[in-house]
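Listed next as structure tokens is one chain, alone, in the form predicted alone.
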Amino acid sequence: MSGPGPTNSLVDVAGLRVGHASRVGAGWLTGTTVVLAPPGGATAGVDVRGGGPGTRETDLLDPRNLVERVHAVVLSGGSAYGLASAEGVMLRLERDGVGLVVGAGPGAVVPIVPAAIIFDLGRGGDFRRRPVAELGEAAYDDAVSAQGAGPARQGCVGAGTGAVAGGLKGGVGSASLRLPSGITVAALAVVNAVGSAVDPRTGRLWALDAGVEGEFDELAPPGSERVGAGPAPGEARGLNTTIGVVATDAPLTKAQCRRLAEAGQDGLARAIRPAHTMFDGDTIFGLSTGSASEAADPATLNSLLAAAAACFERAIGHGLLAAATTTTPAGTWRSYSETHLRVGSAGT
């Protein structure tokens, strides 16, 4: 494998854009993130694990089914209520004439917008403060702005606003790899897990083992007083779920995109322990912006799968490092940087 792309984030896959909408305060602690496909859409697959998934349009991504390409992927807080944010993204895409053409008249399109959610209900203090269609519209508007084409913002933004990971503050993280072949693979994760991202013996993030040269080198190891800080790993803390996207500019079929998503789950399981519990609904979408009529040969696909796992693992690490301690009427969630990193060490 080679090094990261120019931004070390999902937008290093040319044509993808990332937008966030967040709501904080007055009972809110939640948000929505949209990954916007390039014109013409992206070939897509999905892999869903754990005992409590919340998803939309995932059956459509089965390789046996008709539709080949999606126009956006929505990641949201709000548990099952948050799936409503995908409607806002659909309305914006329809307004812009983007979608599956289903008729001869102008505007006869149906945007294909799969979605997955995390559980963050009540973390802002008011159970009824959760994403709806308007938040999806705001995330779409952010994605199509100049900011949406820049490096994917990380930490307590969008769907990561109310995320909690193993009792520590979670958030959005992203990472990319540029392979020697010139192919780019990248990932974006919303880290909100029952399991822990921290090795209790050393206080290090599990994900640091996947870092490319120089990526995490500035992090000072935790002092002895910080090892084991925070909640015990694996302790049941209610409903959670980690969700995200792995993407590449290599041409893949729908079936190969599913394998890409499955590989992302391997990275998730290396970075969070335990993973895929009965209290998680871990869902990863696989996207290809390459030609839908082509397929990667087995050797190329194998290299993409290894890169997808590494990128998702690293994205989880960046999500924890970018998160900030958050306090609401419902409680305080301390960040990994506060609880484990020595004073003077950098984040991401």
The other form holds:
Protein chains: 2
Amino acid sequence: MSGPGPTNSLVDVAGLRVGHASRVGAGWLTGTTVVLAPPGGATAGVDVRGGGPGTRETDLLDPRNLVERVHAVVLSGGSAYGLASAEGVMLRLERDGVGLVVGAGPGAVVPIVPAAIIFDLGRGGDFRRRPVAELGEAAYDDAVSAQGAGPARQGCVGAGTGAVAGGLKGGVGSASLRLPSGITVAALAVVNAVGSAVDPRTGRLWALDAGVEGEFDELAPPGSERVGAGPAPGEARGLNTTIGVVATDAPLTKAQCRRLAEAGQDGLARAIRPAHTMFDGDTIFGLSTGSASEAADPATLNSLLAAAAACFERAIGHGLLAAATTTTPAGTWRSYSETHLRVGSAGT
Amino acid sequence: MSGPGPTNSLVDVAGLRVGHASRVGAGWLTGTTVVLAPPGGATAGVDVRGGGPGTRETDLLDPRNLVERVHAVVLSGGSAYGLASAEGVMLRLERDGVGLVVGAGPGAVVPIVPAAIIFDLGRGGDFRRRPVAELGEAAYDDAVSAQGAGPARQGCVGAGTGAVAGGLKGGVGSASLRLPSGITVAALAVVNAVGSAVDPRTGRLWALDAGVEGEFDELAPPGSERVGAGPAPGEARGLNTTIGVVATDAPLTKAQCRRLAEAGQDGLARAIRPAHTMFDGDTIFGLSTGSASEAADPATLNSLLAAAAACFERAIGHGLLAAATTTTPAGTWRSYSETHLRVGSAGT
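Coords for the form predicted in complex with a further copy of the same chain, given the form predicted alone:
Following is the full complex, with the preceding chain placed first.
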């Protein structure tokens, strides 16, 4: 029987580390999250399915192209400005000697750091408070600290600091699944969507449909005190975006990593409605920490795809649940916990 | 009859400006080039056809996606590190109020600045001397100066500063064509290739095949004193890359801009052999300064595609001809003019 890994988060895929850097207050409400691959890198693919993506170094992930492995993936607030955070991660990786060796002398490496961003501009009150290279460096430092190897922190941290989903406060969520084969699949999502993560008829998180045994039980026990009201009205428009990573320790080719990323988009489609709008830049990276260039057989791959969809869906649910009501000079975004869960009702 | 525009360079497409920033000496041999669109932006597409691309903000150029117009295209040295130069151009455009209006108050814009890089790391002698945001700012400042609207400067400038093609010194080249319909097509190429721009049997630039009347006459008159030797041996390997822009003043859709970019790759295929190797990241942007969302009819588009291929091919030829022999602590790269043209032989 499948169940979550030990932390029910991305780091259950051995070798991956997650770091966050956040800036809050004085006009700020944004941050950067980095997913660090093992030093040798992770095989990677990407699937971009929103109408307004903001990305960096995604073309090299095309399976036809040369570079097989990435050294980190950066997820950041700040819209296109926030792509600058990836530079900070590149510089730290170079300092630590990690990257594609380009044969121009000792220490000559080019770290491969694809990145995607969410739109959170102005939510802290000052349009110009956006992640720059230094925030990427801080996220990297966090990832290589003791915290980075621990359970991925969720909610209003890192790239999720300024996230909003369907008018409720969004954030970072993560989940994992250990398959009967022993393979682990996991996901990390930064939930920032035009659409809503909440079923307006019941107030229930769509992601609960994918919950593993016991995972979301306290949210929907029969006769619970859960408030059934729909979510706050979604923002009329805006350039939002849900971004994230799905990963596995099974060996996959680059093309299979892309399939894994595509499967993650199915989880997104289930957990957020509408998903993939023209005003989202929904982008998911697929990572494999297994041996490079080794392919999974179709049956194994199929099991990973289903798990990737479920993990990404559950990660979105966890992101909503971990988010906290946030107020800045630009407004208040209430959390799902505040609007839909009566405090102390769990288990009563 | 078709012929070049007034400057035989990219700025013959009205409204486009070109700026360069270069760093040479003390370990440096690199630079950044920016192509500035008119303030309202240019419709854009991209075609990535090398095996080792380094890019930024290319996913939004997919014709299925929302953003129709870009505000600048950045071409830079520095491999993936050099993508940082695009941040500087973004900040300058924001300062000047140019960008996608995102509705978060006055001055709230996100400039759309796709970018691609070439591999020139270490050619100045110091692997760590690479374009950063400040070099993008300097290139922008150059583009908005009087120089930016003048003929695009060619040779060892901007992103072409550290370029090498098939063992010879590469550089920036540009060309234009005014069609009988009155439409202008133009190209700018940063020539930095694993392959060679020179026919090894004759020493002739492949690009001469596309020359318009009189354009390359002085290079290959019958009985000229041209030295017929082949080029210096190409570098055994390396992550090179030819990048550039093809542009027109005809209105095109995003999908048609992509076709224009693809046509540019045909010019690259003719002018550099081999082209599009696994160690090149050959990336061409297609720009239209015409009205947004207006489509060219197929016959008109066909004429533009042929012109785009020819312009990119000629631009590569001009890049080789404008390059100058360059020596740094890392080596000497001789120019085509030095190795293949006897000084003073033209016209004798």
